[in-house]
Amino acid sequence: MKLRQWTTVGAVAVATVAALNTVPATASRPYDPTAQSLATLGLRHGLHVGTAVNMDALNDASDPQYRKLVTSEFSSVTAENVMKWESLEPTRGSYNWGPADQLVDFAKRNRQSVRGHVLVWHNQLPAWLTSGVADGSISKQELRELLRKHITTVVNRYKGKIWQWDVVNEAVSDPWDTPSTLHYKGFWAEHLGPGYIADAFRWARAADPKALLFYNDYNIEAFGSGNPADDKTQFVYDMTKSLRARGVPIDGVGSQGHLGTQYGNFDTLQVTAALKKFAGLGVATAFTEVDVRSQLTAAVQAGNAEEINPRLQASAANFSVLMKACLAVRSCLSYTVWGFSDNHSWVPGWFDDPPEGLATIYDENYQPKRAYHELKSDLIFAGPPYVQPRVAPKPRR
């Protein structure tokens, strides 16, 4: 599907930016911040603006614009898939480091930081691991050792090359799960109990004393009822507080930021309040997987501007809410979009009943949307006294 009707203004903006970037500032032609990249504007505040990277797209010689924008617009990169366990060790004891190594090398050449994603998650596990547990050939004791070995091996390989690691991902249930009371969910909690979370952070710290170690989850942008039985943000806050009290080396909490324009999302002050509360625990924060999807009604798919424009405006507002909140809290270190172009977004392949899309800051033709320009304006117009440079924690021992 190609939705081109609203791209003209974006195309003109891109041409203008390209022209301005070729001309030095003078008295008659002053410096124009709109000509700067998201990366450059973010670093004014010490904030890394990043993207998840699809390695197939990065290596596609027929699509050079993807690589060009990853290089020019972002100061950090995250592996969308190639650092997940099923990709790194598809066969037991046999590692496929090539794509992940390539991303790390790419980032080094382009002076970009790297967010490592992800060490422990209940999805995208290798079949040999899950089937071994299911048929009883891998015992609980062996499973724990395999997890320790995986974390140690991966973190050791990239020691000194990863800025932030998502150590544990999506360990907490949702209110719509069964049971509805929030709890630790998934493969690892089922087979090892919730103690695996503290173990994972300790093993990661032993392998790299300097990387910042994050817990990462969705639907934790703001507090709700404050009851950990049904407020996921409160549950994660209490979990983080408990881990810190026990000396577990957790340095940060990542809020994924997967939003949808059809929902009643949060305002900037609500999100800011949540970030400040986590900062009170002494941890860093980050937005780690931001996208804002919309339902692709028949009218949207037909190119009806009356259906498309409100979705683009709502998307831009949601991207902006998270950016402004992050800028307002000095411990919010990075803002990462989960893919930047609709032609490489995970959303249409996952949300198909009803179909959803339009989730990123560039359209399918790499033209910047309203969301891109709102993020840029947030970065341009932010400054003292309410926006101050970032303050990163020292990695906890």
Ligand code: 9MR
Contents of the next structure:
Amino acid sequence: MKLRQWTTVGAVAVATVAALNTVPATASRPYDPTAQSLATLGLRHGLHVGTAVNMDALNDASDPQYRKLVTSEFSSVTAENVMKWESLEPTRGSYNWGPADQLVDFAKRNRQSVRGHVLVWHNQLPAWLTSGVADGSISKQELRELLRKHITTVVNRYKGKIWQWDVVNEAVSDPWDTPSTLHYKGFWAEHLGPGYIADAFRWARAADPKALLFYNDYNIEAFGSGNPADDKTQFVYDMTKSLRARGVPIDGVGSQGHLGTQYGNFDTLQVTAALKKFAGLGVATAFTEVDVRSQLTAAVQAGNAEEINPRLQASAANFSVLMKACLAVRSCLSYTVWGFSDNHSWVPGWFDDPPEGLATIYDENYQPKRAYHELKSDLIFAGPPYVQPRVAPKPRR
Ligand code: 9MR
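Next, report the structure of the form predicted together with the ligand; the form predicted on its own has already been given.
Up next: the whole complex, starting with the chain shown before.
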């Protein structure tokens, strides 16, 4: 990493670090780090701890604890759904900005940073767009122009208000896809070819010179074989390297961090090594969608502690592995959980055979789990010389 390319995350974070490191402990009120929020403890390192926000839950007056915790525990927010194309432009040419505006205003009031999610993805596209392409009424040329217009319009609207944009999301296939050799997959690659990725970053940069522009994907927490034909992390690394070499304005790579306790997973040193390798390309990194789900066997559902405990423990360990790795690498700017409580997690609605859940850091009644406490202790016990304040890249022109 070329240090001269990096600047500090921002005066606010630095000032906060300084202030927190000198918090006076008086005899009557000793400083108790465990009483601090994840947000406050993260900012000691210049690290933003964030959450995806479900706007229905945020606005649900009968569920005040949700809003309270979004406000108090996190220094960054991501729209779980309301900045996706199908939400923003459900009818061609007519925009529904309300919920996304509301989140951006909420964040401003609470002095939280916003991760913009997401400009280009093959899922949650408006039906008018996908059906127009399918029936031939939208040509390839028009599709490319629609994408340019979408990126320009959305980035422009929130110009200066978004810290990191997920510009392109999940562009790469998985080993279980057909063909199994990793490739650029999905709607955009099929219709425009992989060149849409560089285009998207250039269009986003033209609309906002200051936002950090990210590529975001899952299953890229650690390197595998090193062969891009089957190692997704290597594929994304090679892609990023090539984009940077061609002067494309990509500033960061987001590793989603959707893990499951039933899988092998990684240790802290493996994940640290991956973040460091990306840092070597001059890009920032971030964990952008962390959750660690478990299979809900009949015994788990019946409340059998012998089956529940190892899952909670393994979940906590995985949350912690990603946090420690992030802390260890100065260019890892933020750690975002994909929802913070089991009552508002996407997991149970998505995985039902077998059912999965228990994926977040608070239970359904907003009681913090071991995972929450492990994240906290990682933040409390970290510091120099191994953990240093964050350094962010200058947005690439
Ligand atoms: O959490 C989101 C869920 O509410 C939506 O139904 C789903 C639709 O695809 O998208 C979920 O969020 C995804 C995110 O946007 C991109 N990475 C994977 C996330 C979980 O599926």
